[in-house]
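First, one chain by itself: the form predicted on its own, in structure tokens.
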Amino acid sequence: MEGPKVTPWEVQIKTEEDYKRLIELFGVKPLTNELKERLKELTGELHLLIRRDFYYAHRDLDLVINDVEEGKGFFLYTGIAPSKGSMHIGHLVPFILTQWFQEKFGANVYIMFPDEEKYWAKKVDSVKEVQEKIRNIHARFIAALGFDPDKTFMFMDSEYIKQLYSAAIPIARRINISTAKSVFGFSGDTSIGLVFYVALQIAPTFFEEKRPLIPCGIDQDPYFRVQRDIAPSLGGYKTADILSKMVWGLKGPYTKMSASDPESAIFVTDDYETVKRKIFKYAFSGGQPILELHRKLGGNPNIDVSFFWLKILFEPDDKKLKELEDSYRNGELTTGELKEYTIKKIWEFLEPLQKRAKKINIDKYFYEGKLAQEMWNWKFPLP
């Protein structure tokens, strides 16, 4: 049987069983209840993204917890490569968890904006256009999640290339073409820029002499499998990752929320009426086709996009979520009512985020904050 296909550029997931198979294929570990309890002892609570198993696998999260208990600490690294279209709420998921880790542990956060990656991947035709999106949308909304401007450094690769390149030189030497092809599926028409980008993506994992923790989708794991192979030879820590499933788009279970397809996504810049229209018109429903049948047979929350988004992010109250699930299954709660509730919860999150984003001073995160000022003087020791 053909398995799931997952690379940083292509994701084909069709069932929950595919996620279980990825644990075996990628050689990661499941996020066990025992490990979650250890994390909860340190934080006092678990973020619902972890509590409800959306983040479901890891590499060396147990070692990060050990480091905290031993007073060594850790740092956080994540990022996003903007392409065509706007930023959607699915893009925010890893940053929401990263901000939670920073808040709970006071860790430094490094956020990469690879303004060149989609250009090399031939997904956009203008690096300058990508840079404008980063400054005007992506960085603002990410910062508005609550990141500490003195402990957060945001950077665009093309601006920060001198510093990144000092680390990329020894990294690139240790990654051969055979490994790149095997891990990332590069082919004969892949640009050499995209091949070299692997070294740039790995470079920030050496920003501090501590273990880096990377909250990301499981599709990004290939980069850090390579990093873990070469880190010891460069005197650095192997990355620790906490890995999520992929977010659903509006069109149905396991579909993609795409920035280039407005019908598949809720954008961070959408107003209330747009959110309402998209949910009612496009959000795949687990309800029955007519009300009479729905009252009789009930709905299926397991395939309902609105319920999915409530479960992973927008309904933190476990008791309330269970009430919604049960009343939907028995037909008491209709599809329209479930969508109305989802719209309300999304807007309760999105409206204040939009207001905060307008007030953000982005230069604090890129240049002026305490960590940012330190990082503009950073340089990896050349061999």
Second form
2 protein chains.
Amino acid sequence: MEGPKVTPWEVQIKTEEDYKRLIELFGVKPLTNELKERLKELTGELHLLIRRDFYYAHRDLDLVINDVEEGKGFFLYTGIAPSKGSMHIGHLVPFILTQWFQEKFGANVYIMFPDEEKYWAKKVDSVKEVQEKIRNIHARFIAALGFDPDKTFMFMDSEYIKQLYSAAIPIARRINISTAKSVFGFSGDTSIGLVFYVALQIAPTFFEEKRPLIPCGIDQDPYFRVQRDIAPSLGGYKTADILSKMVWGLKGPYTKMSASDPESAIFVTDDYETVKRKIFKYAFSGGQPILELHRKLGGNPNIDVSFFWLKILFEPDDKKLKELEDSYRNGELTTGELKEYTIKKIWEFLEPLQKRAKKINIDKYFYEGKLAQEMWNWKFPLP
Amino acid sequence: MEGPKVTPWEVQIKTEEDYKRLIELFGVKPLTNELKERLKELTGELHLLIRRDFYYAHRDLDLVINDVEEGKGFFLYTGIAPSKGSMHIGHLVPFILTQWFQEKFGANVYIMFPDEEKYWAKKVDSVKEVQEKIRNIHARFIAALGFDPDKTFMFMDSEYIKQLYSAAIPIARRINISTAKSVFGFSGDTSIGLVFYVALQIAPTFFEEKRPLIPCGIDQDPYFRVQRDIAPSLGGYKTADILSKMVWGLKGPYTKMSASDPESAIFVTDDYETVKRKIFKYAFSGGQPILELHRKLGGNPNIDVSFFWLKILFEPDDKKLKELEDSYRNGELTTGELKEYTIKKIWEFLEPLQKRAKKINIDKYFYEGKLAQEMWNWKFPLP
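For the form predicted together with another copy of the chain instead of the form predicted on its own, what are the coordinates?
Whole complex next, starting from this chain.
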């Protein structure tokens, strides 16, 4: 089938149309208004990431809602594999939605930090550095989003491998080289580690005898398609996922926010001056090149990176967002003003997050919290 | 290159010539008389498995001997992955030689029990059963051969994976799918577990900062060829190995002694009556079909399975073996008499081994012995 190229290692999306085609290509379902209404009845409100259609597709979210209504509940699973560079605001997106789900449903959350994946993918050369980043940045900023330390278990693969491996054994038996190659686009020079990693990423979907819900970018769907094929034979639930579009980098619509390119991304550790400079200098604008023209022709919020970020994350007020959109479109609001406002909103989010991140005791999430303590004794039943 | 087909999962050897061709095909060296003399100077005697050329090839055994002479020492690594059926006397062969090396040199021995390999290879359907076999049979009979409980560490992959994984991470990065496919003959429907297992089997070669010596069947050489390619980049030693021919099953020369076919193998757990019955009923004979003919034409020890086993293992007395060979060849010794003698010799070996195996405390080797305790704290330096 023809379509936009998307594997966990390569994403080529160029238009909103591509996202629609991915729904067909991957065989997932669009997040309909009806489903959003059902969710809203349970949560009282919808997170703006869902309300504004950044999360736009799913598998079995309807079944998750059924499970909640029937009192069975569900659990959440997500993760991040640090690579070169730092953590950026795009990385936070799935965690923000995951934290919202935890808050609304009191569900357990499992956060995997694959400290070996990018090393196997040859994107980094040091596992040690990856581990330091996880401890000093990723785990802290994620925890600082408000995860419950007694209902959230964070782990690094190399530390938690004994438990993971108990599930990876029966999982790996059910995935062959051909499947791995075709689903993930592996080639002959792919490391045998990266091939096996598929089984490890699937393992946590069997942590509880409940349905796992995974908020993630649609590029991560291949892992869970494989999971859904094998879950029944392992006596587990097929994963449900809620799938997002990809965040834009500063350089323009459908560009990547890359941890290894500081001009493309706002890092979670950036100070105010850096955020300001990056937005002013690099954030692609939908405005006109000259003020006079802008006043006359207006700007295009649809291709404006600052507006994109306000819309998906930093301006929760729908009315305010509409005002910004309208006044930008009719030329009242200038690019400079829009950027000023975006910087302000980002910093309102980032400054307290940075303060909280500093104070986080990550050991609570890794070892000491209630769920963490339970999980260090977890084992998948031996086949 | 044309040659006999040999991978760790498939061995097709039909003649002694094939073994010579394997030396060229694999790029290993023949075990020369000169090298055997050097070894003999250190050990005082040679084990009959070496003396009688059942171990017939090697890589870097000369360097191991240098290391001993220079006081550096070496360590031994071997293992076995239980499959369907029981453990047979063929399985004991590499362990017998390994124990001899330990006794002669006081070297540490690492014995890997991959409890997941055959499950991944789809030769067994239960890891639990494999683990039970390891605990009740394999570990006991191996230990009973005389391994020093303070210098021998036995482990099962799924239990020891955290430590193994620390080395498997940098190893797996250095092996790609193409290499794995070409060296091990993997195909598209090979499980991703079995592919990754290559890295796990290599991991113990980095347990010490000494040269690892691996006594094994020549069919296991592919693993260590890969190890030798990547060891220098990991700051480790290339493995040395001493390679044996394949043992014969009861059904004839160059047949397989198969754990899943009781008519092909003497199991270590067989009682006297069973050994007797199997040898009489199934052991392929090089004798003549009728006594009269046998007396006239004589038997052929070269294709006689009973004689094979006396030669490689159960008749250590060279003079006695020569007598048996000569009298069988000239027809004095009948097939029945040769079989009687073989049964007696096997049982002289097996009966005390079974008694010792029953009394073995395997926890000494897995957890409590001096080396075992050290190894539970072992970790490969993080890349």
